[in-house]
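Presented as structure tokens, the chain that follows is alone, the form predicted on its own.
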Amino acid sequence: MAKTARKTNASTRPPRAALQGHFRTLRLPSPLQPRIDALAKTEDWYTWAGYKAPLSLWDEELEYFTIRSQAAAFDISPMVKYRIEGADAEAFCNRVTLRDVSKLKPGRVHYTAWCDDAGHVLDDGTLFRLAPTHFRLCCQERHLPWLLDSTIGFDVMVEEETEAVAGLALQGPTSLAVLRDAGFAGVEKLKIFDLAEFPHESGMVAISRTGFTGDLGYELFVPAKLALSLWDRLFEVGRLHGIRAIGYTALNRARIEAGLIVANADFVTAEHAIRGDRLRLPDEIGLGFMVDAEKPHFNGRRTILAARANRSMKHVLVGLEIEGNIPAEHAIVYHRQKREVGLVSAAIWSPMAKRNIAIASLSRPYGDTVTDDLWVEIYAMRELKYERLMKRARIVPRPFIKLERRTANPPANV
């Protein structure tokens, strides 16, 4: 049977004044907020899942280069996290997500997605198998009601643990050296998508070799009460390895180079889509590789497989290389400079690839069987006047850059 967390009764409910104070808080503080605030020079903030989070902290350009040349620390505590535990935890995860969870062994992580019954993507994220019957699902959006409804018939407990568990991404070529010098013995043995627990003060920190940058990197999860001491432990030894805190703008540049997508940025999730033509099947946003047609039934299976058989998919997500050096973010894509065929969702001039790159959603057959004579429409500010530029674009594979150190085993000890 499904199990959920015990409801708060009158004796344990916070006083009214505390509740009123909560609603006066426009942005929730992360467990790492004191350290982030102390480093914030630009005061450049945004709201991430209700939390106060930095777009930049000191210099968004240099923060990007910290990822690629040093060790960049990024607070991922606001990322939505769910604890899934119980005798049927594996069967439950296998039922709601696209990949075959029976192949995910304890101490491993995989990137996955989940769909509604019509096969439209609700979200993507990472599934951590902490133990045979204990999983952690991390994602962009909140799905607790849907997950709880899905537990019917399963002996499993699903509980959101976003506030209880702090997260910190440590990315870049010297990230391993920081963890090694911080005393996490054996962390160098972690292969890509491996997961292990290490002692930290009175508890444990779960460290996975994962990240959102396409670089060598790790993600650390720890009880919220130990978040500040973990930060201090890393930064005390990390100075010699160039550790710096970064904001989302730098991380976003790195993820575009890695060809990674973001929910409600590169595609609209099924629960957020207002118009029916905004919904996407996994194959339409480059997530078709996740679909395991051989495993037992999962949400959306019938529709996804029928669309493949009938070749009825309407969209395709592609990587573009665009002439010139002006980023084409949110530019319209044309065929032969006349027919509108899609939209760019993310674009940058890549310092690593030395190319003008973009991720775009196109209407089939464009991007599928028709790939020639594509153009993007860019409006560039020139001396207080916008000029319309039509730039040639060509479809290229993602990722746009591929760094050997991301998957090297063992990583270079720098």
Second form
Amino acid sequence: MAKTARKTNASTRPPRAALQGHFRTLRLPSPLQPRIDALAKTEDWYTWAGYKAPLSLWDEELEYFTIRSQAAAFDISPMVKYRIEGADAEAFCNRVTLRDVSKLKPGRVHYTAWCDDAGHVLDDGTLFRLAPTHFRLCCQERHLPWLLDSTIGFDVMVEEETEAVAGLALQGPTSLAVLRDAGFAGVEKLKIFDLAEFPHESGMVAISRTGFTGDLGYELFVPAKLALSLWDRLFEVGRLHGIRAIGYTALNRARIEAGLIVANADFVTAEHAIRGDRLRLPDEIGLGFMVDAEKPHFNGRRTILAARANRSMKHVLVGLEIEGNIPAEHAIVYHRQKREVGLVSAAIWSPMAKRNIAIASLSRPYGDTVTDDLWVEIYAMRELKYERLMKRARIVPRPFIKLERRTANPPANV
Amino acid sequence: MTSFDVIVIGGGHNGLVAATTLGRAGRKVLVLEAAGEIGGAARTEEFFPGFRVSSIAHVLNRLHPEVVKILELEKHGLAFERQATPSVALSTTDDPLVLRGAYGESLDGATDSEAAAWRELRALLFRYAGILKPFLARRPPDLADMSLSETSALAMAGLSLKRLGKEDMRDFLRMLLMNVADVLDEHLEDDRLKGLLAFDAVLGSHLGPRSPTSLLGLYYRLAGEIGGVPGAQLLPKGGMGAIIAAMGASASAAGIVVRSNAEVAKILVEKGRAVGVALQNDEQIRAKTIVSAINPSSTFSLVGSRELDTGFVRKVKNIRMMGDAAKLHLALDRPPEFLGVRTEDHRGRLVIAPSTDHVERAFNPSKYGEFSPEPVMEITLPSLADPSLAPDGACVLSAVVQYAPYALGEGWEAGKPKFLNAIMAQLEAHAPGIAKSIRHTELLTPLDIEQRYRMPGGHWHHGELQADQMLMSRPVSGAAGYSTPVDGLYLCGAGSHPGGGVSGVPGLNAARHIIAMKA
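Form predicted on its own done, so how does the form predicted together with its partner chain look?
Next comes the full complex, and the chain you just saw is listed first.
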């Protein structure tokens, strides 16, 4: 039974102290840090999974519009990445995650989630099938112990490759043009969720037509040591296509418009939740569509199917459209302006939809069978005074915007 | 081909009890036994021409009265001798100390004050073991989902605790997780007596007398009874196989079909539900209910981790089940003579455990993968009471010897002859001349026990019987109470509550649970 020795074999480890240098740098630099630092006019940083990452670089409004009208480069190197390889890699992924991995062909990516025994969501993320027996799992939180324990009984190895692999998202209408002009021949053939490898200097870059913006876009994964030269390759040719680096605030707006959720922002992951009632089954955070009752056994199957059969799901995640133009971030949701029924986890005024939109978690039956007469209570700080606004909210489908260019084939060759 | 409602995997005593109980409730039951004969570790086997011995379990002290009743074992040939077998604490420096009646109703060879102290401690131990007894007989409490009858049973146990009175209750709770050595030191003086009790508390577990919670092992023993007498023990006539023979007869009478040499290779699962088994020869047999009497970790290996959740597989993997006891069988020319032991007392249980410290020192090396240089042991000479077990005039010696760690550092191939020498040195010191009378020796290390009886770790409890692996944590949460995460698959072996020893309780409880589920 092959298992990774890298993280578990004590005998080959260097002395403990040598392994524990991480705390000396509170915010680790990304492999792309030199380029990002050079562009960081606002010096507006946050910590993403232990890495130094920009909230904004020059102007969060214009950074957002870079996504929607140019080509936005967003460093996703801090994203947690696992390499899963071996004869049983497909069976392993199928047991760990909710969707049917046997339907995921090599050269394809799907968005999925995984649960603990109790069916509570541990994380969501993307699963890349690089080859029949080689996968990459990308996500928000760390899961190595869980994944290693999941290898028991499977001929598969799991290895953390967060540091070894750099990632760069290139999103926006001109993103294909940038890649094409950078010389990635054939990249225009990629359909949404396709994945292919292209030569870059001494190695290969995996380019997938994926992203977190609801726009035309690509994600590029490359060995960390080739990250800077990849960046330079794109930025050299991208200048005339309006390529700009962006921070998370802009990306966050785009993802809310696309109706995408973020672990530990829109729901609390099972291993982070301290309070028992914060745990969520997939159906309680809008991920029920992933659960495939017909595929072979997967973690949490028993409890998820039982909760469905007993109709004991307690929560539901919904998209809201709220009257007015004041973002309802973290507002409480009411039924008939009286009964508290939920909370808004993300909200913006959507420049694309020209609507006031929000993602909210409600307690069933509200949001499930009771969907009328919902309100949000917004506290808007106006010169040291809260203006309390009770605004009508309507449940609307996600995504809030649908851009044809996201899935158009071939993509617009701007 | 006949179809069956229930397949029981493993024809050990718990498998037979579960099968027969289900059969008597109208189920069509098939028992699949991997070995050539039923009985598991409770067989009587010939280990040398003409010499037969109880294979692993050799003292009967907890066969549950309800099992005897429901399976009508007495009708099917089981005979209890009314006279309880004494326990003899051997000593090389002193006369032996003899506990007569049911676990020392009287004491031979102690001072009057020690005898009085023992009477008091014995009463106390039985009183407290009596509180645990209902817990050790019923299905473990299910914290999430308990039926009314289970709740009321639990309440009754709580009530009996309440009836103890304030002082007694306080002391019961104080002592519950204590180590046996400290408890003995609080009450007794005599090293021989303390050594014997310390040995009994840790027998079959990876604990020393000074390990926290070691007292529980003694409670577990004293919660057993034979012929309605708590704490009694006996050497069954015909060896432990006689119990199995009666159970086998009872099973046949209930219409149970037993197939031997039928090793299960896989438990078939479809959509989260057990639907049958595949044998080593690829034959598939389907049934709606699969009941496993074999070790829990073996059971879930047969299911395969692909059909189980990660957290559950992790829990099963973490069950501690590395055996620390070996079994010795000697074919002797003549009965040995243990120093100072009266002829008739040789029919009892002879224990070499001269003091608490001695037991603790014997335990120490086992923590580091070494066997005890001066092992402690429980010896029986079953052929004295049942001459059919040995040729004329000859004698069988059967001993459980501690400590013999499953994962011996130097490996058992190298270690076994050395360990045998250490055992023989102890025997020779207590029964001079015994070595010269040996015709044949068979020493089963935990590794041998694992291989011969298909018990992972060579652990006769199918998992350490310690506080963290008892009740609703036995074998692990999520599979306690005989149900498992796989619908239609149940556990009924020693790895389930209450645990090992020839009691039949896990088998009986599992069968009752399955019958109740259906209703």
